[in-house]
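Just one chain is shown here, as structure tokens, and it is the form predicted alone.
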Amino acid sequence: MTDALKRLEKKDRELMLLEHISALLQWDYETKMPPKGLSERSQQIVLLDSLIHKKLADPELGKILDDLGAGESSPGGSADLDPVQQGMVRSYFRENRKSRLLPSSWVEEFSEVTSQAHPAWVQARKEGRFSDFRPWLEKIVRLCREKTELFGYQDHPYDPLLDEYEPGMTTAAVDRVFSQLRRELPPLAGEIIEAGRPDDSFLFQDYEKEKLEAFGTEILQDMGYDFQRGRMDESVHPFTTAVGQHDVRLTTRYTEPSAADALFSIIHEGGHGLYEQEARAGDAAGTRNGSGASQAMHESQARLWENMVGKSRAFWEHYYPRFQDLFPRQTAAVSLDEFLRGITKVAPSCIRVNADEVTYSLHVVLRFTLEKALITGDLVPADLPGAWNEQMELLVGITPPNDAQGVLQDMHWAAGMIGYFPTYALGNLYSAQLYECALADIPGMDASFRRGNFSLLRGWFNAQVYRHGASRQAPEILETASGKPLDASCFIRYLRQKYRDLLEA
């Protein structure tokens, strides 16, 4: 058993090195790469993806997992292993099983298609023409359907794709909580809009990029993001990636018309970065266990910092004077109450990443609905723009004026990430449930926010979430911390209280 663990730990660290190299190539691809480097970069990524797949599918890895007692009825291996060791075994049993089911030819084709689909998506989005991207999406949907069949499923063909990003979650479970969001969020948004439309025009003036970046950097440092172990750059679509155990990189963008978009993108990605820097299960730096538990748990940290902390009154009682010092002309006639109502304004938006807290999850419900239909064959890519617009009108109450603001707005499908989108709204639900518990456990937490001090909140999350790294699955972390399974009512309750307080101020 001891020898098998040592061999697994060695393979784990080798695989994480390869994955970090791949992440660095992807980061460079999104931020710094010259346009003519695309062809060779695609070959580099294909080669690395193929190598990683072969190592994950290696029969020797399967033998090591057998020696550790892993199997369908015991994916975490022998009961003699400690919880952190079981977490690593469970993760690799899952990866080994799936990798053995995917032929190398499929992996290479998928990597090649997605590496070329991304620049095609960028250009199609720029031109606003879905037809230019459609041939690539057709290939990606075909490959994802093949993947579903290769993995196999019991209840729904979307399940294996969802499980890639949120282990242990099922399509039926997502349907259950999303049905509550579909039912309760549109009328709640309507009630808030009817109560008044705050003036947020001050956010759409000219804000110097350099000052926004400096202000965002101050907030990241106060949050606890370590710039000795990370950095912030620009990309078309904001993202966070770990390219080393002490190298967690953020990106943002300053191209959107509202200053709030850039600012809260920085805070959002900072939540991801902080989780990735702090996630540890035992001596797990540079290992599979030294990262976030799942995409939804990762998203919960980003949404928590962006919205529950970053758009709270206590937060801005500390930071608004500094913001006014940096931007005196833009904020000269804007009180704190007016500023808070402006940054939390509820208004239908075509763009998911710019959507307010109330309607944001409806954008995710839309994508989940369409992805399921694409995978079952009830919807073909050629009909996607029309289906998108129909769902937008139904859920959010508006129709996108063009494909760039509609079906082409996200990079995920170009990257082959079908199954990823539900994690965004699940992250909202996780964050509300966890934050409700943190507030109950930590009296006076708002008072610490008013001083720009977030150590109490970080300490709570370190104890309940960060210290587990990826050794536990997200549903287990959530239920242990909150005392109950996923409950969408926490998120609805949070929104109702927040907007009641804002409207009464």
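Quick caveat, the model's predicted, so the values are computed rather than measured. Numbering follows the first chain given and starts at 1. Each form is matched to the other, and the largest set of C-alpha atoms that superpose within 1.5 Å is called the rigid core. First, how it differs from the form predicted in complex with a further copy of the same chain.
Residue displacement note: Y207 has its CA displaced by under 2 Å between these two forms (rigid core superposed).
With the core held fixed between these two forms, S105 has its Cα displaced by at least 2 Å. Taking the rigid core as fixed, one finds a CA shift for A124 of 2 Å or more between these two forms.
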Given for the second form:
Protein chains: 2
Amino acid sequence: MTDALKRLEKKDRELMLLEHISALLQWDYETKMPPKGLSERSQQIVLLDSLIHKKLADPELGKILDDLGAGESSPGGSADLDPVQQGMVRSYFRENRKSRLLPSSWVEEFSEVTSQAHPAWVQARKEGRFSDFRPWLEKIVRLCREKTELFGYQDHPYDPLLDEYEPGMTTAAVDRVFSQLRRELPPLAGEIIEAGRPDDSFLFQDYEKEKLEAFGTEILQDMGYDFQRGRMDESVHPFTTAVGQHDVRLTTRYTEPSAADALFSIIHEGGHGLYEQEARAGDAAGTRNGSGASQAMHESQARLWENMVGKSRAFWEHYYPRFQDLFPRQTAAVSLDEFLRGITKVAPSCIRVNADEVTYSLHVVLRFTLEKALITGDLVPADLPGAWNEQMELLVGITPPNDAQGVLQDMHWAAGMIGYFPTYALGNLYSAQLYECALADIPGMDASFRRGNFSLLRGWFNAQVYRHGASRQAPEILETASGKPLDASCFIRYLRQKYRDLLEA
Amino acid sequence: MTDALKRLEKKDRELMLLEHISALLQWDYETKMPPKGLSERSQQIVLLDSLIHKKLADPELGKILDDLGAGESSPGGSADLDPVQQGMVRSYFRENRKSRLLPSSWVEEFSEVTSQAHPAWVQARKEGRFSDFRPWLEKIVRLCREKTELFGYQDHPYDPLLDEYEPGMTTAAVDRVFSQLRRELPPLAGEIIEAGRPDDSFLFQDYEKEKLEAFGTEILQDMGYDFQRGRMDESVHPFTTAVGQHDVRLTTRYTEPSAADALFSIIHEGGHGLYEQEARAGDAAGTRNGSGASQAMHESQARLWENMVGKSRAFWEHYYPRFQDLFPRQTAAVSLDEFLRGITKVAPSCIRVNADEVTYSLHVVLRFTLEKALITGDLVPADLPGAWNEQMELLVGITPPNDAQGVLQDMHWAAGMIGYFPTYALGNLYSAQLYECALADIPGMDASFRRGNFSLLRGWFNAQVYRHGASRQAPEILETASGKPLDASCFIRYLRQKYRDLLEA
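Cool, the form predicted alone is there; where's the form predicted in complex with a further copy of the same chain?
Everything in the complex follows now, all chains and molecules, and the chain you saw is the first one.
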């Protein structure tokens, strides 16, 4: 068994190196690559991903996992392994199993279809015409339905798709918490909007990029993001990626109309970056256990910093004077209260990524509802735009003026990523549930924020989340830290409290 | 045979993708990587290079080359192949042969030794103490002597080492032209220095980095370097690298004391970049034939632009007014003649990379002389510092004050690159020999430079050099273009004419 473990560890390190190389190819593509490098870059990424896929599907890896006692009923391997070792075995058992279950004909068709679907989606969105994208979506839905059959499931055909992005999560569990969001968020949003429509026009003035970058860098440093192990660049869509465990990079953009976009992108990606830099379990440098636990746990760290910390009064009591120094023209006439109400303004909108903290999750609930129906066959792609607009009206109280601002707004489906969306809202729920515990455990958190000091917060998350790396699945980390399973009430409570305080200020 | 060709082309494209990925890892390491990414990055590069090495040594590749008729007496394969196909076969026959001849024990030891020798050299240079580096150099010389025996040779044991970097070149041929340099350059340098010591202090003032960058970018665009297929960044040592055939990147530095360093680095690397962007033979995108022919041919293109074009009167008649506009404080009192004499000042110095155009090649002659002696065994590493200083006195007329400015100045030997140095001076010789022909073929070249137009020059080099890509070896390209074998007289003539004109102005 020791020998098998050593062999697994060797494969693990080699695979991580390849994944980090692939991440660099992608990072460079998004940030530095000259335009005409595109075609060769795509080929480079495809080649590297096929090397990774081969290694994950390698029968030799399967044999090692066998030797370690991994199987359908014991995905973490033998009970003799310690929890960190079991985490590694479980990760590779999942990957190896999936690679074996998907025939190469499926993999090739999926790769072919999604690579053509992306430009078709770009064009369809430009023209605002869903019908141009529909044939591609039909293929993608068919392939995802095939995939779910190939993987197999017990309760719901959406389970295997969800599990790809959020290991250990089930459709039933998401249904339960999303139903609560569906019930409680729309009236809450209504109440908040009713109570007042703050003026946030000061955010839409011209903010100098260099100053925003310098201000964002200061905040990242205070958060504990380590620039010796990372860097910040500009890209069309903000993202965070690990090019190594000691090289975790984030990006932002400064081109959007509101300064809040750049600022909160930086803090959001900083949350991802900090988690990825600190995540580790055991001797984890350069191993799979040395990264985040899941998409939703990652998102929870990003939303924690972006919204719970970064849009709190205590945070801005520290930073607002500095912000006003940097941007006197834009903020001289704006009080701290007005600033806070501006950055937390609630207003229904068509586009998910621009949505406020209250309605954001409803956009995700909508996609989850539609994805499930597409996978069960209760909804066909041809009927999607109608279903989309109906749900938008129901959940957010708004009807998109066209498909570009409706069903075509996100790139995920063109990329074949059915099953991903729930993680965005699960991230909100995780973060609220964890943060509630952190606040209960640690008196004086707000006071530390008022000094621009986040070590108490980091300490708590280090103990409860970071130090497990990817060795435990997100639901287990959440339950251990908070003493209960996933519970949407924390998020609702957090929002109610936050907006009550804002209105009373 | 068609089938074998197709299989070779497939392998060729895959290998180029891997080499371009490896180049990106290196580029990022030199330009963007945060400091603590170093250890993982080294592992990533080692992993990728081992994948490349495996593919080059693959017996299946050997079988394909057999099928194409490649062998010791016919490295380009069957006579039925066209010259471009033969070029590809020859490249891979060389690589496959070398990979097979070097036992993996040698490869591992070499990799181990050089990876430890580099930091040892850095430290020894810092302390100015050759004795600390000597044990490493002894190992490296031993390994290189083993390599030359493993590869085999007919005339001189240095031949296989030279041939690694400059295919088709022989020690005897280099001996012949370097003897002429050894005879003629020192008295020429003496004459020029005697004739006057120009004041170049204006170059050592403070030049704003942003303006130098903008000015360099304008020149690169005029040269024909395509920013849609490349980019310019900053690094400690300037270099050019192909991350794809349509993604050729260059770097410069702005930190050195003289503005000339940044400026002529940009033009030098621009010469490399332009060649790499334009080099192609046949349907060469993404193939080995779509890159430069050799190290020395590459260097010739860099030196052509840096010195022959970039330090010419016609060039600066166009650019100097713009340069003065950008840097009035530094250049207002400097006439065009004074500027030209400043940037072409000849003065003996210890450091090769800072040497002027006349003494530069003598630094290379010195290294060639010492390397040959190390490989034949006529010189042992322990005696190297003494031999170095003796040769410096003889060739350049100067004795280094310490080993850091003498024998320890370059990183090449620590990297095991014995055989590389000659290409630097061969580049000068190639460039002069080719440029002499270009000037003879094309009237009005200078007049076009005076308009900042380089299309005549590019057109000639495209026809004679670029369009062969790597399908022909450099000596063949040189001989076809100039109608004669390598001849150092062109370079000597070029220098005499240039400095005569400068002194008469």
